[in-house]
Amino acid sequence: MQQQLSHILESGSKLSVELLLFAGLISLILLISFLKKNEKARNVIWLVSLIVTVVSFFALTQTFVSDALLFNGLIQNSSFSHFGKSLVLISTAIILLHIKVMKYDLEGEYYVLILGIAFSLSFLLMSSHLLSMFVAMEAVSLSSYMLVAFRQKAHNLEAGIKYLIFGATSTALMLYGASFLYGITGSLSFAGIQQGLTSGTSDGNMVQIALLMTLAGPLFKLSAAPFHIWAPDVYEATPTPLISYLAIAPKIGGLYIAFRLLETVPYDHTIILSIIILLSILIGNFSALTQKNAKRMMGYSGIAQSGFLLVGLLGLEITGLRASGFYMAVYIFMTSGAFLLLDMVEKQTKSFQFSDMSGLSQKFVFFGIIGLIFMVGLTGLPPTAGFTAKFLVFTNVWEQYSGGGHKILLWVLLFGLINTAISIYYYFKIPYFMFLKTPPENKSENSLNMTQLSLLTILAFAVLALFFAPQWVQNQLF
């Protein structure tokens, strides 16, 4: 019993940044029971929930990495992992000054449930062990499914049903999934289960289904096919600067889960996860085409990015990780800054239609400069960090084809380039609209506020800087 007591602790120490995140959460609870509902307030809870995500971040920074298992083998702290929060770190910071920015006035519980999901997300990223996996992957979507349905108008609640419904068959086929692994190989922790199924002699089919009913649970996360139907509405309903922070957060976490139950079934994925990758950029990059509504393009635009990012993954191959490391660091920026660009617009013209964008870089072009910089960069052109993105999970494929890999890794290089140049007809609507098309008679008269287009400037400096100095990401990854 001492033993195991000192172990508890042992491991609680190592938990620097998790424990401030914690702690972040009841100081906002508590601000929220005790402060008066008033604008004041939410101000001193927003700056609170700044401050407790910079604070994490800096001491991630001084947290040494240690591969030792933790709580039993329920986590394990890896560089990988290490790399992963600092990403979620980064995107709550950006959130939280979009929402500042563009002059939300959200009431407290939001952060709570923001600072919620980066907290889930850290036990996530950590997870070795089904168990934890589990409920850590809950935490997210409860966090999530809150965060949508929270104002409660009917087209929030709408989107906010379909997500859970989904959600949740997502979580029964994975919960399914993993009872077959458990079954297999009597071990619910990732290397109980890899040396089971290594020494044994299982039937390589059904721990093949096992497996691609157990990824249900990190390809919602990733709005991945055919677990993607609910990001369209999503995208849609919610309002910006959360919808921002669901199409980046939990896909750092699925990304990472997804690579984790890949390598821990010690079988050739190279068929199934090309598949899911053909699916997801097909469907995501064509129904794209059609929208009118940049949102909802956006939400198309996410699950075909999702494809991209799980090309890193086929192989398993520490290049391949990396790059999608690399891919995931982009997209942070493009992401978010695409987002604001959005939103901005949509406070110049009351509408996120691609016809009501009609001219407005003809009044400000530098806005429509630095929006068009997030544009290319989505679509993988240089000179932006998406085309470096882009280019190394495309070499990684290329070297693992000409190393005598499967055929379909040429049709998934070949489809994602053509596909990367079918995106370029939807993502260059919105300059198109910007700066081509002639402005209504009406338009808004309205001037861009320089603190909303000081963030946006940075985050496209950001997008720029890694095409020419990717080592800033590359030098961090694990």
The other form holds:
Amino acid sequence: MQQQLSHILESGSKLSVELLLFAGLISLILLISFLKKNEKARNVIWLVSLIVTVVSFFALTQTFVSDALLFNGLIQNSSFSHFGKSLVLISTAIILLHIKVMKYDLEGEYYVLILGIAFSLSFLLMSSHLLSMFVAMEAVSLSSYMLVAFRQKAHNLEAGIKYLIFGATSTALMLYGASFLYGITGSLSFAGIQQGLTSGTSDGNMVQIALLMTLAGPLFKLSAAPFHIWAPDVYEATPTPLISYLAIAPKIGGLYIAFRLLETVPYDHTIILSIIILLSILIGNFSALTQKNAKRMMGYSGIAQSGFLLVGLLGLEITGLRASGFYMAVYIFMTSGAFLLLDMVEKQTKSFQFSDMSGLSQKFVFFGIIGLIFMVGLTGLPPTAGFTAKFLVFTNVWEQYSGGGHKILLWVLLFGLINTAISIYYYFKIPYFMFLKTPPENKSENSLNMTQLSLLTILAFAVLALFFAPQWVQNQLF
Amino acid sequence: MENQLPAMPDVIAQVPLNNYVLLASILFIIGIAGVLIRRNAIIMLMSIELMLNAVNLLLVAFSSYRSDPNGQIFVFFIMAVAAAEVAVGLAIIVMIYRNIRSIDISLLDKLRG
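Please give the other form, namely the form predicted together with its partner chain, since only the form predicted alone has been shown so far.
Next comes the full complex, and the chain you just saw is listed first.
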């Protein structure tokens, strides 16, 4: 008993970042309850949430990474989770800045939900047990549902209820698969499941099906096929900074959990994973081609990108995982930049339709060039880090294939390359309309806000810099 | 399945494990069919609840057959989280009803493309 208590106390002391975030959440809730509901109070709340994020980030850089199991094996603070947590906090900070520079006057509750997602994600990134994985994943999901539906307009609520029903169904599928994994091995921790599967004589097909069902949870978080249906609707309806956050942050957790689950079950996953990747890229790219609304296009592009993110997990080699981690880091800057670009365009034209963007860059040439960088990056062409990221994940596939891998790997490789070419068509639609179309006659004479442009430039600089100096991220990678 | 586990009480063993798995699977499939076919938001939430309860039944059955309490602890967590999820879901449904005077999901078709 005494020993257990001291173990729990000792485990708690290792969670300094989470405790900081939690203290920040509590103080935000207190501030919301006791401050008056005016703009000044909302600015204070924004500032507090930014400070909490930045302080937690610096606390994270100071913490020492150990692979020890905490809380009786519920939590394991590995170096990959350390990297993931820093990505989560960076994206949180970018989104908070995005909210401020675009002059969104959001109520305090939004910040609680945003920090709540960051808080639950940092637990999701440490989970090494089906129980902690489930609770953390649901905490992320519940905050996301509320974030989507919070504005209470008809289309927000529509997106919210669709998101909730798809999310809850995929959670139920995940639990159904997880309960079979528990039934087969008699253990809920990842290590125990792995041990039970390697030592026991279990039916391989049964385990594969159970694993595939369990993957429903992380695949929903990644918005990968076949759990992608919610993505375009939610992307279209949600306010831009919030969907920018929901497009990046949960994917970090989903990628990590997908890796942990695949690693837990010691079978060959090449075929299952390849089919998921091929489907995601196919559905994402071909649906994005016909979109007229830029935000909806980003939704389909997110599905395709999560397919590319999963490519690094093929074969479960450490180099592949590092490639996926690098892809994730680049994806954060590219996607948040692209959403900020769309938001700035929307401020000028009052819509997200491609046709309304006509001729915008003829007026603001610098703005157009910066926007072009993000689109080149999302496509995966040099000289942006998007190219490096795609190159790294496909190198992983090629090495698997040339090392005697399954034939389907070659398909993934070829298909990925062809689809990169196809995606040029829809990503370059935005620069095409902005540069080459003639602007409409009665244009409003808005000028660009310099703080917005400087944040956009910083993000674009990150996308370019990681091409020339990928070691900045790679040295941080486990 | 394995021999090294402690014996379970005789009462539980009177119903074979396969029956529990079968019942849970039937409940789960009814839940999935409900989500796919029905268009009333509350009935969809009820179907999701049915799926989660099928999982609970399965976990409790496995837990008893393996004489391992972990599964039953998991069930409590699933119940608590399901309650939270339904709370959020019902709040959204109430707001939808105030907006469109109906909770029929198929009437929500503003987001298309």
